[in-house]
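Single chain ahead, by itself, as structure tokens, in the form predicted in complex with its partner chain.
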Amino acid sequence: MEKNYNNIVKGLAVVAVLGLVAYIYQLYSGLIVTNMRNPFSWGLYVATWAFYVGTAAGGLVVSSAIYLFNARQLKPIARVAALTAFLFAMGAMIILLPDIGRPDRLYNMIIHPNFKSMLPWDFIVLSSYAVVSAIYTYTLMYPDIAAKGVKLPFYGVVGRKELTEEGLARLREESDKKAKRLAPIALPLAILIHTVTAWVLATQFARSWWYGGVLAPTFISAALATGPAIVILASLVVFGYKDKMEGTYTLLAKVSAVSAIIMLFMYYNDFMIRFWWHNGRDFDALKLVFTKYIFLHAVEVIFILLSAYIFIKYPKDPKKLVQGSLSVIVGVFAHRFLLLPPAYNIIPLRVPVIMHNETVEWSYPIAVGQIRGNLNNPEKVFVAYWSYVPSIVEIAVTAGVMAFLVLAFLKLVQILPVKEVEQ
């Protein structure tokens, strides 16, 4: 178990240390080593940024529950979510690191904001979130690092207090009352990032795939739906598969499960309503979803309705529990990545040209900003449609950002007292 876990980290550590060099080599060519161009400007960085807030949602979503709905079940595993909720607000400003061409001048968001702008709100909302979760995290462990401190590495015990049993039990109630005083701005903020993140997108007339009031609706359900299966991992890692816990797991898996089906209503929701006018640049988006990414599409709805399936069947089953968190994430992660082609490859400036009896609607080509190819190989500088499929470069930087993460989480769940202690 020991050895298994070691290798683990080693291996988390060697993806994080070959996505770092990834990112240092990104760095040193520019982004040409993605597989971003003009026609198709944003990629794996932007669709893992927008799975990351919906991940990170889930945490505080599912902490703050307990003290706003009163969701007792989910008490034990507080302290796991609200910490994964930390991390993943974390990962999501992380992961938009490499996306930015110039992140040695991202001073200018604090300088220069334009408010305007979604991306500068989005910005203060992920990192209030990430605050937020931080002080969440640390007010459920207060009193047991009072208690027993934190032992850092290399530098030993810190933050430990001499208490006696009142003292303790008196930082615990005062614990409860600040979580509960803090769970009614966590839940909000756990919907605005969802709701700011997707007006990012939602509010760009130019790409129909994304236009519209249903991206934010949909967000937080896919939120909530990824949220308590990480939840649900996070926990099966610290805690274990404890029968007292049944309940808590019973809970994070059932919303993951009606959070799943909901967010796969307004989608195909809003594919009725493309799909009813056959027409236009909305409609050609869905013909695109189902041609072209047809294969992506069958796995998130796939991954999706399995999750869903396997959640209401086997609540109770750690391994299908597991199974289940892994099939949503891997569902709506193709569901995030989806975001994007169909918005970039239905290029906005579009002419109808008509033919004989009919219309046809033209795409006018943007310049790819390479020339590609060679003379033996030529290809095209102009272009309508873009297939993109991440690079080596852009996946080890993905990778790296995501074993970075996990391997914190361990380190953390090391260092903190994520464990309540049994009273």
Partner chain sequence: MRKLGMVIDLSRCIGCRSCAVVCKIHNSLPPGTWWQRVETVGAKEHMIPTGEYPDLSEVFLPIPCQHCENAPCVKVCPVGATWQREDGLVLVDYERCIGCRYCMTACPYGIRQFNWQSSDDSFKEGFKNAGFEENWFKDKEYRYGYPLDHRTKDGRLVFTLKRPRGIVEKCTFCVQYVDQGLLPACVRGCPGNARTFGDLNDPNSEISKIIRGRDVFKLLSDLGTEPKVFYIPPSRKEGKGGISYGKKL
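The structure above corresponds to the form predicted in complex with its partner chain; please give the structure of the form predicted on its own next.
No partners, no molecules, just the chain.
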């Protein structure tokens, strides 16, 4: 078992290093090594960012629900949920760095923020959430940190205090009280980070695929589908499947399943409105989904429905819990990716053209920003459609960040008292 664990850690480390190498190569060569271009300026990195934000939000919702809604079944995995919330909040900020062509100029957003844009607000909310989730995690773990200490590599045990049973009991009580005070802050902030993330997209009036008020509630329901799924996987790694935690896993599975169904309902409700009018850019974007991107749409719907079925039918089967969790993660990630192509391939700038006594609109082509082809075989440098597929560099960087997050989780589980000391 230990050999398998070591092999997994080594494999994750290799993927993380390859991701770092790919990022350094991108920094040196520029964003041209990605398949993003002027007509398609957000790609895999931004889709992953939206996914990580939702996962981070879902983790802290699970943890804070213990105190706000008296969901005591979730108490055993509170620390795991809070830790995943913190890690994925950090991951959301890390994955944005490759999307920035010159991350060394990021300080300009801090020094000269444009508060008419949603991006500075998203930065503020996400940073605040990372801090709150870190404090929340520490608050939950502090009694056991004081009781056992934290063993740091190359340094030894730190933070340990000489405590009597009465002293430890008092620390647990204080920790519980502080967590109760933090919960009313953590839950709204968890909802807010996903709401603001949705607003970053929804306030782009020129992108008809995003425009509207349904995006934020869809994002929140997606977070409540993937957050519990990630917590299930993380908890199975830490605790395994124990009979005394059956109620915990069952509740998480049901929350994920119901949230996934609600998300699809809101999704298709929006589709129905677009289809009903059968006209306009909203409808043109919808047509792209069911023509050019029908396979990706089928992936998101099938995997999300499959996860809901598994969670409802087999909430007490550990293997099925893993299958359901992976299924909802794949489905929601596909959903996140599908946010982008219908938005960018409906060119907002249109030119009216009179044809056969009828005025129609043509998309005004956008310069790709790259010399394409050669003198003998020239290719278009102005396009009205860009078939975006992530490059190997984008995939390597994204996989590297995910490997880093999983590796960080595995190592922190070894260092921190994620499991409560038996009372």
